[in-house]
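First comes one chain, alone, set out as structure tokens in the form predicted on its own.
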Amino acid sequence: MRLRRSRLYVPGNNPKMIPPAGLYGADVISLDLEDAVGPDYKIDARMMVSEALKVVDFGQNVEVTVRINPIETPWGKWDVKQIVCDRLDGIYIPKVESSEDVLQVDELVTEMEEKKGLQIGRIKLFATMETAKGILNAPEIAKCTKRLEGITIGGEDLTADLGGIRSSDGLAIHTSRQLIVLAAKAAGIQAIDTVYSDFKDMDGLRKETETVKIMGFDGKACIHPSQIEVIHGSFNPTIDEIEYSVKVKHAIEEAKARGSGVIALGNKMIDRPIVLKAEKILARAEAADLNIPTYEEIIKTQKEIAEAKKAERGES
């Protein structure tokens, strides 16, 4: 499982911010050639990012991506042509409204991989929907190419396109978020949420991140390194989720040992959706390098807690 809990935007025209970008602990960094860079600086930023991909050691555990300019702009195609290289893991495509927007980038990336002698198909694509048209076309976009590993939502631009108001409750883009999750899951790819723009409001960030996790999102974009820890804390499985998943796994193993197709945990029957959820939780916990106790350790701890409670009540 590729963790994409956090995706940190890094301005592509800031030479001080690019070299240390991999040190902050984000799962993904996105060197930004679009919104963070004004029209007069697009070419310089592209050259800087292209060179950084060749010489900067971002670390092995971070996925290095670039947000290009929209493919129909004067800069989009040249962005792709210059940034494709060994260290580039993925490209975020902004302002996507149709599958054709993604397929154009897909075709161009393939062309550059062939030209530069790179493995064909290794560089992944991610599509960002920022308009009503893009959101409504999300199901088609999400399944248009095998390179596409995730779709995401651009909160600010989408709110403006809808004529709504960006508020702390996210009401203006709530339905759009649901549609993005539905499209992503139906296509078997990841759903990544938009940024929380007030990087000083950690309580607001935590609340929004927990909400989108409940909705089914796999990660969230961020604009400041201080937001990463909060986002990871929200997306990581809880201790209770991990322990329950371990119990489900043990129940499956017990049923197999008995030669039974009936799986039960206590008095509750375990069906396939619960099994799949448990498998995903344990895979996510392992990918996040979280402690996963054994079934025996869990039972031992539970007994110790029960005995301690009895002692507090004065029971033998």
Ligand code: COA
Contents of the next structure:
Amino acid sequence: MRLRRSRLYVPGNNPKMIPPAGLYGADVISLDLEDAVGPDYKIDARMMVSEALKVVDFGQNVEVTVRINPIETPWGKWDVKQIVCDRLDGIYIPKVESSEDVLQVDELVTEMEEKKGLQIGRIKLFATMETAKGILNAPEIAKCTKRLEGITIGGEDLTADLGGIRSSDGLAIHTSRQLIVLAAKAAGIQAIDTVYSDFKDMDGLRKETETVKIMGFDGKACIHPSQIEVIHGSFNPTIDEIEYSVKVKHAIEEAKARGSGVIALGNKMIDRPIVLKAEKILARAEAADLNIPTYEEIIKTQKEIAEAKKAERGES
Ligand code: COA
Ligand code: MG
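Based on the form predicted on its own presented above, generate the structure block for the form predicted in complex with the ligand.
So here's everything in the complex, that chain up top.
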């Protein structure tokens, strides 16, 4: 499982921010050639990013991606041609409205991989829907190519396109968010949420991240390194979720040993969705390098807590 809890935008024309970008612990960095860079700086930024991809050590664990300009702009195709290299892990395509927008990039990446003697298909694609049309076409877009590993939503542009208002409860884009999750999950890929722009408001960020986690998103974009820890904290499984999942896994093994198809935890029957959810939580916890106690450790701790409580009450 590839974790994409946080995705840090780094302006593609900022020589100070690019070199340390991999050190902040984000799962993904997106060197940005689109909205963070004005029209007069597009070519300089593209050169800086393609050079950085060759010389900067971003670290082992981070997925290194570039957000290109939309493919129909004067810059889009040249962005792809110049940035494809062996350190590039993925490309984010903005303002996608149809499968064609993704397939054009897909073809061009293949052409460049062939030209540059790179492994074909290693560079992944991610599509951002940020117009009403893009959102409504998301189910088709999400399954248009094997290279696509995730779809994302652009909150600011989408709100403007809808003629809505960006409020703290996210009402204007709520249905669009859920559509992105539905389209992604039906296609078996990940759903990544939009940025939370006020990078000083950590409580607001935490609240929004908790909400989108509940909705089914796998990760969230961010604009400032200080947002990464909050986002990881929200997306990581909680200790209770991990412990419950370990117990579910133990119950499955116990049922198997008994030769029974009925899985029970205490007095409760465990059905298939609960088993699947437990498996997902444990996979996420493992990918995030979180501590996963064994079943025996959990039971031992529970016994110790129960005994300590008893002792406190003066019972023995
Ligand atoms: N990527 C990498 N490094 C970043 C960063 C980012 N997105 N945002 C901030 N930093 C670094 C700063 O360079 C600074 O480093 P230093 O301590 O070595 O000097 C440190 O983090 C603290 O930054 P701070 O002073 O709090 O913020 P700032 O005023 O330098 O920058 C923003 C604020 C919003 C301009 C900046 O975070 C930014 O450009 N974000 C990305 C915007 C973007 O890409 N938008 C398009 C997508 S929506
Ligand atoms: Mg946008």
